[in-house]
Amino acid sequence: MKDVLLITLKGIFRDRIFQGIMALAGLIVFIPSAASLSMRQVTELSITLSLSTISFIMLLLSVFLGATSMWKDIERRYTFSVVSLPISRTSYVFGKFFGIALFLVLTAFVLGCAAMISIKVSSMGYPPARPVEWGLIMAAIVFDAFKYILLVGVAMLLSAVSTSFFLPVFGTVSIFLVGTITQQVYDYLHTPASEKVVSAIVKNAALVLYYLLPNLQSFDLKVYAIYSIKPSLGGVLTTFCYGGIYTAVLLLASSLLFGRREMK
């Protein structure tokens, strides 16, 4: 598994994705200039733009790396050479996943450092009404990375059963979009107003999807970081355990499905 992990990382670096991320990290440094156009809450806007930029870049990476990494190996017939070696398919899947996950962690670190510089410059030029909670900003970046690592697990699961490029990419994007609103739908279904407009069948179907699909909204700590509000420690720990268990289930399912897949 270690060898597959290292090969995956080398392949990502050869594609010059990391250099592109470094360039985007440089753009984050210019966020204070854009935030200064706001008449008020310059630091808050700088935090918002920085965290949103990091989230968008991580989304693109998780979708395209997670959905295409295994597919490209199969398409180029690299996988045939790997599985012929004394290495199990489970180790191959886990190695690919952890290679991409490690790259996302490195990306989050680089972009996080650039965001810290950006926010610090904004806070020095325009002192905020509330003190900047650096720990909350770091927590928001860490949980954002954790969310997109989980999304890589989704992409790997779809790649394990798909023979085309489109299902992993568009399937992962679809699950991301649905996963960001499941909590709002769940909350709405438990309001008195929903009983008048939502049938019991639709409500039960929505609740089943709520429990099956990943709740990605729970990983979003941006609001806490922007307004320096400390989140519930119990909620944070619950989210962390939930993400770890859900990702582990996705990986196990991916390895089982890929192990049954016929290589042609």
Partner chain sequence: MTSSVRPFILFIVSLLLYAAVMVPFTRHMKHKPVEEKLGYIPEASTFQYLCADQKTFISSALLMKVIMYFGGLTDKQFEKTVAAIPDYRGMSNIIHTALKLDPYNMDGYYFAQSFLTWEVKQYAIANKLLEYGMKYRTWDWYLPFFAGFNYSYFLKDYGKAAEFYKRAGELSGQELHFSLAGRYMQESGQTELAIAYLTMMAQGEKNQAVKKNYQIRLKAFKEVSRIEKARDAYRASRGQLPVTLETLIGKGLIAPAPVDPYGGTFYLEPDGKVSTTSKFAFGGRK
Given for the second form:
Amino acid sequence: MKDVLLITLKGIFRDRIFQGIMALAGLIVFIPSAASLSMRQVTELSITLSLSTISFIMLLLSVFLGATSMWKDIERRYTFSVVSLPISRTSYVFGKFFGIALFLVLTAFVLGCAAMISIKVSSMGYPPARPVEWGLIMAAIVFDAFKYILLVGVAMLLSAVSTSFFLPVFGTVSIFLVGTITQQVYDYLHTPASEKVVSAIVKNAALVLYYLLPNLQSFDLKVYAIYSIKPSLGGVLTTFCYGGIYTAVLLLASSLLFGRREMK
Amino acid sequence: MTSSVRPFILFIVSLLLYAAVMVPFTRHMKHKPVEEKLGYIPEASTFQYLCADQKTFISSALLMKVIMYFGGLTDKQFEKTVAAIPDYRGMSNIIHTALKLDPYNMDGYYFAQSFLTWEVKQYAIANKLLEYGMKYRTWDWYLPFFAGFNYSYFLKDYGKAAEFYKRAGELSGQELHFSLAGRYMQESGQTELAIAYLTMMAQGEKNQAVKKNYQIRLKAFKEVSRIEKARDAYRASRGQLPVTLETLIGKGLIAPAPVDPYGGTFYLEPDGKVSTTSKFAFGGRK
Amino acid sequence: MSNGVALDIQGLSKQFKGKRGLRVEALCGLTMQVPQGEVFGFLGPNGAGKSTTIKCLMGLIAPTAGSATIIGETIGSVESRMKVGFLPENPAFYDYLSAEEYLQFVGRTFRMPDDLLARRVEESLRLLELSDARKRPIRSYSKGMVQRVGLAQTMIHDPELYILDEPMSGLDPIGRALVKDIILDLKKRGKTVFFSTHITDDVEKVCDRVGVIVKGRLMALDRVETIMRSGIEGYVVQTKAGIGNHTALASFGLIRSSEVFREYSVPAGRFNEFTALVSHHALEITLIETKRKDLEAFFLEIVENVAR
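Can you now output the form predicted in complex with its partner chain? The one shown was the form predicted on its own.
Everything in the complex follows now, all chains and molecules, and the chain you saw is the first one.
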């Protein structure tokens, strides 16, 4: 698994997608000047912009790397030479996954450091109403990375069964979008207002989806970091466990499906 | 003409066409009526589903759009190129949407307060928004301070005003807010109250357009205060209210003569209240 | 235990689900063994099931029935692949890596110690004439170079068994000669080589045994030597003109005659009769040439029989 991981990591660093997306990271340099446009919350705006940029970059990376990594191996016939080596299919899938996950962690770390410098610059010029909670900013970035690592798991699962590039890419994007709103739909379904509009069948179907699809909203700690609000520790820990277990399920399912896949 | 030259010529022609179309295109975008530029934003209840995990960013972006729009318009007002009234309704809608996406965003409350009260006179909407914000920004004394001002100055609900000033005082620890809860709670002190409020707002403001807006209003209120003082001096010595502003100027009670920065003319109402033909707004003279 | 058997295939079958639910039988009950130290040629036309067999052996696809072991290890397991050097058909390798990096990656998957791996990488690159290009990404290689990287990665861990799928396809004559040399060298070192091809010439030159597969069925399995011998149809014999009594040989077909010699066509079964007549009638043989079907004719005959 370690060997596949290292090879995957090397591949990402030599990939043009990576280089293109990382050019986006240059935007972080402009954050302090953009944030100074705010009326009353320059530092808060610089945190917003930093976290949004990091989040967006990681979304692109997780979708493109997660969805194309295995697909490219199959499409370019690398699987024949790699899967026939004395490594199990499970190690192959896990190696691919952890290679991308490690890469996302590195990205989050590098971008996080750059962002914190940007935020520091902003906060020196315009001191915020409440002191910046650096720990919360780091937590927000870590959980964002965690969320996108889970999304890579989704992409791996879809690539394990798909023969084309479309299902993994568009499927991952769709699951990402849906994953960020399932909680809102769930909350809405439990309001009295919804009872009149939504039939029981639709409601139950929605509830099944709620438990099946990943809930990505709870990984979003941006608001807490921006406004220096303490999130509940219990909630954060639950989210951490939820993310870990959900990702493990995705990975095991991916390796089971990929293990049965025929390399024709 | 050889076949290798033809695509090259076509490319040059297409570049020339592009240059030609850019001139009217840029002119069109530049002279597009300002109202159109604010654009339409869907209802927050549906819009939020499209924002994924970028709600705080989109909220900031929406507010930025409104602030830029307002800033551009204010510049034009100063240059007297356009006398158009900003699309306050549109601005209010976008700010409400933005605050639904990110109920913590201070810029939204701050900016809404700056125009919903003086310009549009929608005090109830402004206060409702402030109270919504207080549920989230529990540490922020500005929101109750704004609400207190709105209640005392515009709505004359001194009981409510005192309540909010007290809350602002508790959050800020500033004596001023506690004392505000008791002071100026009568009609005669209104202008002073407004001057105190506007001075504070103008000082803390970073956005040049908004700051300028406050400063102009502050200038107008300082003029009103001068007229009121002259009026009171006249009444004290004559025992009756002056009929016109010109009387005060003629008597040398107020010099130099007051100037309305909004371009209107000050006058005295029959009950002695100071008014202006501009109604304290650009384009107020119809 | 392997008992000296490198490859043991028992009733291996593979059906593919084709379009509209049709089942396509790609491989049907293949049973054969390859002893250790043998070079085995797996001969068949395109689409005969050669690649299907090899993919089953390497665990790339799962057989629908039957079983096989590689040096005693059941196919599909990591252990079975540990013992093989495998070259896929028209191979492709991570093209962002250089040949050196790729070989190191392969070696590590075989859990080779670092110092041994470094030495073996060096040797394989030299053997396959890739030393100059070792640092360049595989992306920049020619097709022949990629094929050589493919061979290098089969030998990096010095396995007992080599499974090569069409190792000579897409190579120029120099490349083909190199691959043949390598196979012969492996044989000399006691390694087992199982390779598929559709070119009979390759088999004739290097193989000990050959299996012919057509439409998923093994049609022939024999030693190359035996096939070559059984293919002998007769002899062309020249005798010296002017010596002895040539009329005794009148029952044999005379191909041509000159003042120096006479040339007869002798069927395989009558060769002894011919030599007896020669010695009896004081004739003198100057030249004997065997007249036989080659492997290609043998192969084509099988394919045509199946087609009929």
